[in-house]
Structure formats: structure tokens, C-alpha cells
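In C-alpha cells, the next block holds one chain alone, the form predicted alone.
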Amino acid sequence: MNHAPSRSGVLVAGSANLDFVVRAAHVPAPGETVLGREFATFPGGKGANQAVACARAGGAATRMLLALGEDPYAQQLEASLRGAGVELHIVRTPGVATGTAFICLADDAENAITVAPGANNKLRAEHLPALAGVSHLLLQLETPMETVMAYAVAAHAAGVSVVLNAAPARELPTGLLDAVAVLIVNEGELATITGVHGNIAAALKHLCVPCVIVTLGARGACARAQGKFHLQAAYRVDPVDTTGAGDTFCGAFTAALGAGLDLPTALARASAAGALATTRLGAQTGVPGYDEIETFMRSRAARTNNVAAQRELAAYCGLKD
């Protein structure tokens, strides 16, 4: 049960896929065939994962705009989203299959993912619902770029804060970045957008977005807002599946902003949610609940963000003392 205060609603617009997951000793190299073991299907897609995280981990009133085919895959995705308390705006696509993703999950918890977008490619600008009661619009890049840009521009014009998770990695139009209040990327995505490799602080100088969050996996996260840096060391866990951990971070972070939390607190909650998500299988099934995150953070408070960890993270990001 979620007990988070929700000042206003979050609208997530994006992808929904059914994930086909096979476990193996390692992710295959190019041209290599690997003999897998366990196989299962899980509801996924970056947009749907983030919507579930907004609602379940963040306790936010959450709606989602998504496109689905008229097939059994769609039913599983709908059930997962509704089960998390997400209100759905569904665009049906007769004759076009629901999106799917094929995931190889290695024993070290790393993964390799191939996505077949299907119905996700059918989202259009005119599908954006009314934004009354919405404080934040959360977007990703698994739907057409022109659609993402149209949504961002419309929301920005309506006074809604736009949060963009620029994944999968692609170059971004200037007009899109101009409409974004918060940009969330990993290291590879940051390098793709800025053309700067190997120095996070230097890369961030090339972005004029008011707030940029860089997720750093097991190291933690780095944020720059209004010229000031904020660092969040990672919560230490024993991961079993990293699929969807970044999406959990994005959803929990956006929900925290919608609840009026400050940036350091939002970073801490999102980092804890992402860490917990790696300790269980499945992108959406692995999303923790709000109360679970609260308990986890209290139990780890003394071991997170100590001076040594902060200094190590600062050095990695290219920040001077």
C-alpha cells in the first residue's frame, strides 16, 4: 500500500512492450550462440515501466498514454499497469502487434535487449490527452521522435514540467531540449547527446537544460541544477536483474518532484528505488512499493553518502573539491 503524498498528477507518454526473457551464463558476443536456461515473459517497455514506478514506488496519481495491439500481449500489459494503479489512455492499433522486447539476462545481472516497437510507433501528436491536473509529463525515446517533441512542446506551453529520459541513446533536436525541464540520461546517452566522452562535468557544460540527472549504475547518480552539482552515492545491494532499474529511477524521481520534494531527497528516493529493483526479476514486477523504499532507506542511512563515497563519486564525475 502506498502512503506518499501526491500533490498533483504525473502523465507518462511512451512505450509498452512484453519482455521475453531468457537467462544465460553470459550475454552472447557478436556471432556467438549461447545456450540459455530459464525463460519467462514480463510486462515491460520504458514508458510502462516508468508509469508503474511513478504509481507504485512514488505513490503518485499516474496516467499513461500508450499504444497497444489487439492481441494477448496487450492484455498482460494492461493488467500490470492497472494493477499498479495507473489510469490508461490506450490507442488501439488493429493489424499492428503490441511492442515486444527480447532480453538475454546474464548471471552477473547484466543484459542485452532487442526491441520490436510494433504499436509504439503509432503514437501521434493528436493522441495527447488533456493536461488538466498534470504537473509533470514523463517521456522516453521508444516512440517516434516527432511525437515525443510534439508532446514536450505542448506540455511546456501549458505550464507542465517536462521530464525526458533520453533513452535509447539518440541525438536530440534543439527544439526538444528547449521544452525539457529535467533530462535524465546514463553515461552513454550523455556522450551521444553532447559528443563529449569520459568527463561527465565537461559534458554537462554543453547542455542548457535547467536540470540534468546522470545515472551511473552501481556508482550512484550526479545531478546539475541551475549550475549546482548534487551527488548521490549508490545504495549497495546484491543484484539479480538490472532490467528496468533505470526506469524505476526515472519514475520514482518524477513522482518525488510531483510531490514537492527537493532535488537531493528526490535523488535519494529514486536511487533507493532503482537499487531495490535490481534485487528481483522483471522490469515492472521488480518495482518496489513506497513503504518498502522508506524502510530500506532508513536501514541504509548510515552507510550511504559518507564522505569517502562522495569524494570518490565527485572524482569520477570530474568535479574538483
The other form holds:
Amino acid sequence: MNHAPSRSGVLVAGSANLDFVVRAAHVPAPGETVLGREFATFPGGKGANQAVACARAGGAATRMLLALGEDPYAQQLEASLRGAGVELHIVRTPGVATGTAFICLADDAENAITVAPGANNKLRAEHLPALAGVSHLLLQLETPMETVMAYAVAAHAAGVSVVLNAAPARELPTGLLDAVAVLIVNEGELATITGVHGNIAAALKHLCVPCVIVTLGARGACARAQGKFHLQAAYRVDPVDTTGAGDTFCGAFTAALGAGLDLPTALARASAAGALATTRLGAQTGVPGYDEIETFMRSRAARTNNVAAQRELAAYCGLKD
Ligand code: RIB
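I've shown you the form predicted alone. Could you give me the structure of the form predicted in complex with alpha-D-ribofuranose?
What follows is the entire complex, opening with the chain shown before.
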């Protein structure tokens, strides 16, 4: 495989879940039972999905710190991560089950997810490995908040750039964002953190993180770095499963940063990777590799980020064009 030159290392610290997926016509409403169709398990978990995406995107050696039970689910998760080329630091949790997620995947490619964190809740501050050779630490919020906080503060103090994907949506403890160089959120997570709903530009005014990226699903992404906005229209695809698309974006984006690429290039690569991920079933099984991302971007270059797409995105974000 042809990879961009590796300049640095990414450490992903976070969750790994075995995803139990049932396909159905629609996601059940509260109190409703839906008769679904096929059932399958897939390796997942936001942290592990991001590590796989980072490794497959190329450009940065990828390691992951995770906690797993001593059960067959753990073996499936380990195999997927190692197969993608991720070096693992595993905390074993005897008597505590590996994390699991229960996913209803609807025919419109959307989903509803419930996570049973299990072993993920056992990740502690003292488990953080030495950070020598690590340029970026990628974190999410499926592990205990005090652990996320401890890792972010330690990495920041060591001169490592902390990338936080604040998912799933949770309020953040005071001081966490002071240690963060790049914050990646979707619209719901942005609203939870800032308390501002429905206006992205207004919500971003409440955050003083150096770089904030808001992923906007099929619309694209909006980034604000050093006070300047960058808009990335979405690559158009026919999605079958959006599970893990945001994670693929985060992993590919962090790999691009690790490879020393600039923000617009990193945004474009992450958007392409995220779009491709939606065209296949499963969180990690859907993650594309370096060559596929390159080929896809070349084939779609003219259709993305034309003037009309930029204007539409700017208006959606509450920005004047
Ligand atoms: O972001 C998608 C992931 O969320 C799934 O793989 C599931 O495990 C949950 O962590």
C-alpha cells in the first residue's frame, strides 16, 4: 500500500465495543417494538473506530490505549485493531465484560445506539503510556470523564497536541478544553457544550479552543482555526450505514495532522474518508484506506467545494459569505 510519509505518532485513548447490529425499516420510537431483519456483530467503539481510521488513512503511526475484558468479544476487537496496523496498549479487566453497543440500523442508514461500557469504564489515569514519539493524542467521551481529563492535561503538559472528539454528547468539566488543541463535535454535541442551539457561528463564539471542527453529516463540515473559518462541503455518496462515519472523520483528520498536512487538506481527506465509510456496513469494516481515499478524492474533486456548495454551507452555519 502507498502511504503518505509518516512524520509522527498518534495515540488514541478510548473505548472499544463489540457492536450488535440489527437492520430494520426504522429506528423504534420510545415504547415501540420493531420487527427487524438481519443481525450481525461488528468491531466498534468510538475510540477503536478512530484508531482504525487513523491507521488506515496513513501518514502517522497509530497506537491505542484501551481496556478489554477477558472474553471472546475482546478477541474480535483486538483482531480488527491489529489487522489495521494499530499497536495496542491493553488494560485487561478480569470479571468485567468487554464493552458492547446495541445498534438499530435503519434503512435510511441512520441508527440508534445504546452502549454498555463494561471494561471501558476501567480505564484510569495511571494507564497512560509514556508519550515519547507521540505528536497527537486523540480522545473521546466513552471512558470515565476524570480519565479523559487526566490524559488531556498530561499530554498538553508534555507538548502533545490533544484532539478531543466530544462524543457522545456530555457536559465537559471546567478546564478540560484548556488542554485541547482541536475539538471535533457534531451539532448536538456543540449545543450540549455551549448551551447554544441552532446557530453554529453563535455557538462557536463560546469556545476558545484553537481549532474547532463541527461535522454536519451530509452537509459537510465547518472549521474555525485561529479565528478563520474553513468550510468543507460533503462528498455525495449513497449511504447504507452511518455508524462510525464521524469516527472515521476524526481518525483520518488526526492522521492528516500527524502527517503535517494543512487544515483544508486534512478536512477534505477526513470528509472523503467519512463519506466512504457510510457506503459499507459496520463501523470498522467500513473504514477506507489511504489508496481508496486518494482515488475517491481525485474522482470527486470538481464537484466538492464549488461556489454554490460553499455559499449554502456558509448560510447553514450562520456565516456571511
Ligand atoms: O460512533 C459509533 C460507535 O458508537 C459504535 O461503533 C458504537 O460502538 C458506539 O461506540
